[in-house]
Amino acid sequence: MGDSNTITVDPFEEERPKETHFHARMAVLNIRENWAAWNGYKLANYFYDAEYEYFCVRNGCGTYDICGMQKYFVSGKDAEAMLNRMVTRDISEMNVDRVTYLVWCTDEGRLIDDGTVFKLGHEHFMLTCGSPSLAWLEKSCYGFKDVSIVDMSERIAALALQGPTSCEVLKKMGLKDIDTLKPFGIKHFPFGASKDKPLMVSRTGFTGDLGYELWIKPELALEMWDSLYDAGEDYHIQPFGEAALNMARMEAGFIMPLMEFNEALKTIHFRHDHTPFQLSLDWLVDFKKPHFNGRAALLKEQHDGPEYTLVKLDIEGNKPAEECNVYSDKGCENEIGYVTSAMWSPVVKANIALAMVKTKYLKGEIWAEIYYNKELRSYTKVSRCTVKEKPFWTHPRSRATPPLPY
């Protein structure tokens, strides 16, 4: 007989899901029970219908829980330095309580990640991005002798308040001056029993609308969901999942890692990760200042120009093209790209679609093979696809200081 006090462990056992700070509210809300995962976190797919959420928040707001986005303070004398350092755009002339966003590569160009940089003070950053990166972060450290990097990814709560109506939730929920708040800005607010200013909202969002984010301590993490949804309660509030996150993201014209682009340090198959001139991100690469991780490769493609880059297609008919083939006639014949994300939009009222598309391509004819299933049979159509220039859909109040009246 082994020890009674020996533990056995199941191997075959799943390690389940953590909760997030906002989980107890929203599994109460997420009556399909629909759940994926981000960095171990248990994240909504879905709480009722996913085309319901988007709607909600193209036309009322809506909250999407982004405490599974990873969080780092970069902190110290040499913190921007080391940060201009690593990410190819210039951050030295950031103003203190503003956000930019921006890439980092490995010393090949290819793109380590995608995030956001929030400058807290002249000495204090925070880093925000999909995946783990505080090993990237560390080594990006060498020869900076006043650094340091702390992850507070399980110490803040964070939660995305997107839409037309999320200005007016946030006045009503008692933060003053919200509206005078510009995109890409910061300001802090008092919240609860504290005295101080717990309370970070930064005006930043993944849809094309108005949006913000709001940061704050876990332990208040609930208290703050129950006075937004108090205030949002007549301006439509509600939850959205992952699949809603997407339709409007796509609609901005917004990149997703492993859709778009797969990191680089990640990838197993040679040139199956993507360079900032590939994924149509060459503003934010700034060869003016001085030297960056992968400087010399982006110099280099940057002269000889990419092999392939990511475009917006507007397709013919309304089947979506998700995860087919382009080509550069109309007999597929000759394949010259792929199709990384596609729906068919409900604000647009067109069949739209990101793709990589071999840039010697791009300004001939394009082609799309659409596969389909139409009561239990198969179909193949090919269709024409014309390239766009700006994002197939965004709206000015995303942009407007006060946000326009809605």
Given for the second form:
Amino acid sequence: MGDSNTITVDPFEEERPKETHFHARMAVLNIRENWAAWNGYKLANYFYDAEYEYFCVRNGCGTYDICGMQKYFVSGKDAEAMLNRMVTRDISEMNVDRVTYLVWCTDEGRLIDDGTVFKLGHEHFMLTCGSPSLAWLEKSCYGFKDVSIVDMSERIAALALQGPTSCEVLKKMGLKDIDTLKPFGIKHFPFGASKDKPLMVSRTGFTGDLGYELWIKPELALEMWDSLYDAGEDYHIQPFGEAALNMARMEAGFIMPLMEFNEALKTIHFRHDHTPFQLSLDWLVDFKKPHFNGRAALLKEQHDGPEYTLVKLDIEGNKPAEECNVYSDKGCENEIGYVTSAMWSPVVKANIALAMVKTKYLKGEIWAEIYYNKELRSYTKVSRCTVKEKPFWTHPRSRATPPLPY
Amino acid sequence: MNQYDAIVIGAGHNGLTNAAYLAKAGLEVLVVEKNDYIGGAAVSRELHEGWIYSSCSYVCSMMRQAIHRDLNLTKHGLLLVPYLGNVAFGDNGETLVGYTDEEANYNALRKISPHDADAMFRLHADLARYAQLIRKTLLRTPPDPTSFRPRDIDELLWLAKQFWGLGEKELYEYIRFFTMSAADYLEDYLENDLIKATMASAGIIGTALGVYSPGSAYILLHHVMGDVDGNIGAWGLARGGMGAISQSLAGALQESGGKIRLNAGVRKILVRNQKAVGVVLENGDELHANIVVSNLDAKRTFTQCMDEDDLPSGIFNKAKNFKIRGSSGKVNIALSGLPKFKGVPNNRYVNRGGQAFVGSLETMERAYDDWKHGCWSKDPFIESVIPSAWDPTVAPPGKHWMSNFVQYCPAELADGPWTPEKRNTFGQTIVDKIERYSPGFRELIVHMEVRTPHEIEAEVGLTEGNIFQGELTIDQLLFNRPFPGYAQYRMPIKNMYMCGSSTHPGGGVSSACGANAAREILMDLRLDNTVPDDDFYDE
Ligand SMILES: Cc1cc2nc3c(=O)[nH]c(=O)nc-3n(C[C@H](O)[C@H](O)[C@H](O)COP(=O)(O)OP(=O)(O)OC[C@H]3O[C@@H](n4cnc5c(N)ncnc54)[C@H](O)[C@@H]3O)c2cc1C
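I would like to compare: after the form predicted on its own, may I see the structure of the form predicted in complex with the partner chain?
Following is the full complex, with the preceding chain placed first.
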């Protein structure tokens, strides 16, 4: 008895989610205390109102904590060759200070994960991805002599800044010539007291609009946050959580693990994972380059055509087609696929979804059987779907350099 | 060229919607607009460099999603952004903060009245039920109750079914709604005056009625029936101001080959053999068309743009007597910074939402008394919002503007005509009132646009400055709008139609009037109907 005041060890310490390098600032702004988790880190589901945060991304700008993202330095004389054998895209033509989006597969051509490669130097790359991939990376080094993998996940603080005013904010923050940075480009900037250029900015993101990602060492994380928020004050800056990100990425037509795809290494049932062709990522597979993981299987897949294809659907009505099946007939007798993500899109004013549909049925009618709930009663509704080729939302400013005025 | 398939008079948002659908159906369409800008009461104007005012309408919740989606207005630049929160200010400095978060909202109400915090759930459920019913009628042409055409009978049956669906008791309640005052209606639910006043204020917006006047309950409903992305009762801002709505509609119109002519006020609608055949412009130009559609209010259309002799007897008088009293003013204020309000948490959300200077039920009623006596309210009800706090494009960074919608302000003053001096004094009344709740407000003012019904009529052409193009009382609603027998967008002259807010479902930025009218026109031309309905909006 009596020592309850002197407890110094938190008996739950190991179980609690870790706090990211920006946590101190985000916790203050998380009015709703609504946290999710990502790779062991606390990550806001939303801070104040998910839809409001989503609109900040479309209207002003928002920040999204990507400290939970996995980051690996891949370096050495063989780094490029090693990565090029691992991923399906050809990275041998990449210039320094460029980023590229890519995927990597098993020998069977099944997708392990998607991610981005940053070419930081001739023999120095950074690979980022959603799930820990250290084991696979190390396996992929087999046969290469001069390549090292360093897990930087905890040693780099990273924050995405997305939305129409994002470039203005960075300008105001003093990042000279940020407006000359092209999509998928990288620039390094001086920051704080430091003599070198500790702040790396890439023009990348996951929202389909103008946006940047900021990379810095953890010691400078909070100072960077403050400086960004000072600059952003008059440009409608707001932190956003996973809920808003999910809305924005769906409108942009981007895929998400555990929604559109299962990581092949974690899938129990073969056929519950996917090839890049099924995910409509054909453009990420380059058969012209030398051998790479999954090449033979993917060649066959290309030749045979994928059984399923991920498509964008515009669905009649306004009830999100979450977790529903799609059919080739209004009577819902012939099932031809399933919806992977769905939402009412507030900017486009359309009922949108991504869905895996049997390729051979894509030219015909597609009907979704939608279930929804109203005051404890459940209802069903069958709605016609139209396949869309383009992302539901894009804006010319996201591709223009300098970005168009907000 | 001066021969068109259709001429639409007025580039208000309804005129543009109508024209867009006619053009989409392949007609050669010309919109003629008297001003050198489009939009009518849905307009954005840069009157002071760097600041963009929504000069008239300022928030949006009635815009039909089906139209937005069908005309792809997003592609044409439209982005509707909901704003959060609302603060109501009482006479004695009390504040009531309305939060978007249900729990927070409940706690805030409870601080003032635990009774009302509970009662609010029932009130909202009831309002939602009634609103749902009206919402279903928005994109439908009202039936003519005296007609035996199958279509009218079907539509009447549909309406009856909707109403009967409420159940007998609710039906009686519903009918009462059309005749009750907002204050009386709320009496059955609420006890706290500030809460009642806050709710009742929606019943007098844009309306020549007081909170105790019969009929104001319906206006309340009209203002809470809208939604933003399914959030019923929520209001949004159009990015770039309300003019963005009109601009995007113009984009859709032009994409289909439709044309707009500015500085082209119509003096007369040309009638030959009881058929509309075109228009004569103020400059004397004659333009011909197989169809003429008026976006102007009913009074203006018939009493100013037509000869009494061209009309069947009775119509001219009906138009003359159309109830269209103006009662609102609009004061747009450019500010050098974000104002702060007494008694409101100074956080990044609440201090930036909407403000309602309601005072109390009594204060609002006295404000109405002033109007009845032919002067503006000395202590007016003001509904405000600071669009720049939500939209980075309408003021320079760090600067703001505040939209103030004022009840009441008469179209004609008891002491003689409006003068610039009187207008300024009216403007100062508003500034004085805001200053009471936001000390230092006056110092922030960079520019002001003060609009009384007089300016609204002169600039937008809304007769008497009535914001709805005609009052929303039961004698002028549904199949009575604008006149009994003429609620189906066809006018007494052949080939002539109406598509403005004077028609069903009335005022507000909804595109519904224009779309419904287009559907009727296409039907008369035996063209395929391409105008969407709202049926997907499955409640
Ligand atoms: C101050 C104010 C505030 C309001 N606030 C809101 C709000 O916040 N939210 C909301 O939903 N609604 C609001 N309303 C109501 C809403 O704006 C109107 O009901 C709606 O915009 C009317 O649209 P319309 O197309 O029917 O007509 P109008 O906008 O009235 O369009 C008529 C057009 O015809 C033109 N015209 C007039 N005479 C002639 C002529 N002789 N020849 C050629 N052209 C002519 C006019 O210039 C105008 O462009 C407000 C209105 C006002 C005035």
